[in-house]
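Next comes just one chain, in structure tokens: the form predicted on its own.
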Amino acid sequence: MKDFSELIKTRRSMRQFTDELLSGDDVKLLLRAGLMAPSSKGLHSYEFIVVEDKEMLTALSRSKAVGSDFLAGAPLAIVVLADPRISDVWTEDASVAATNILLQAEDLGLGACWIQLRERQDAEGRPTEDIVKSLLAVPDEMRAVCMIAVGHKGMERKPQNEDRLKWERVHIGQY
């Protein structure tokens, strides 16, 4: 494992992947990271759907007007769901779980990218979340927060440039 400071510096959104499939061990580690995420009151309102089928990945890649087409070239997607009946902060719980998955991917040397679902539409104006839920037979009461494309990196990205950090956005004591 890289040290955490290096990990968050090098973790960048990856939208190009090689054709190499992920190992079962890597997929298990990604899911383990998501399942280990902290949640409000320890209620763990999040759930995951692992998608490896190329036709389904292609269908999911068309669920947004922009920003999801690259999913068709990924070997794997993890769809992050949450159950609002379990926790009133389901969005936050699912987002923390997704972040754990993104960081675990980087630690494994894999590339990953968050694809926003909530409050997004396809090219015809249909809600992306509804499309994804329909494609994956997700129960009505569940919410789909994001999809995470994961695969072996198909491009190089420079680490975050620390000179571009916006320290002026940090306030001490009060605004």
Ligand SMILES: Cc1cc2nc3c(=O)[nH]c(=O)nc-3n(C[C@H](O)[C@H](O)[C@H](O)COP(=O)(O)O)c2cc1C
Second form
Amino acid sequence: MKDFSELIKTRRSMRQFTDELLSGDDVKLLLRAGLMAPSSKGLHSYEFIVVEDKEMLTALSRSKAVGSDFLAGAPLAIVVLADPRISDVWTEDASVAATNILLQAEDLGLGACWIQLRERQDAEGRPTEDIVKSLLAVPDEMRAVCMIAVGHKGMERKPQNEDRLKWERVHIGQY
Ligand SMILES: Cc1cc2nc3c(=O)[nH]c(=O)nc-3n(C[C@H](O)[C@H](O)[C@H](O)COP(=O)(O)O)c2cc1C
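Structure of the form predicted together with the named molecule, please, following the form predicted on its own?
After this comes the whole thing, all chains and molecules, with the earlier chain placed first.
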């Protein structure tokens, strides 16, 4: 396990993966991290779908016009859902859970990348969220927030550049 400050710095979005499958233990740790995420009122309005089927991953990769094609080359996706009937701040709940999964992936030495679903369209202009929900038989009442592509890293990425941090966006005491 890395020191947390180091982990935060080395985590980068990974869009290239080796063919190696994830172990069951790693998948369980990723899901555990999502399930341990903080949520408003402790209501855990998020749910997850684990996808390993290659044909399904390819179909999901086509649900957006841009920014999702690499999912076809990933061994696994975790689709993060949320239930607005459980919490009015389901977007935040699901986003925090997704972030926990991204950080857990880095801690396991895996690569991962968030793929946005809400407010996005495929090449024909159809809503990405509807396509993903239909492919995965998600109930109408649920929302699909993002898909996380996860796998063994297929390339090196430089850590975050300390010199490019936008410290000017930090305000002390008042804006
Ligand atoms: C809300 C959100 C939506 C994102 N959507 C996508 C996406 O659809 N496709 C993609 O390749 N990366 C996506 N990303 C990853 C960002 O592009 C990436 O985090 C950003 O470029 C910074 O790079 P880094 O993660 O390596 O630090 C998303 C990240 C966030 C937080």
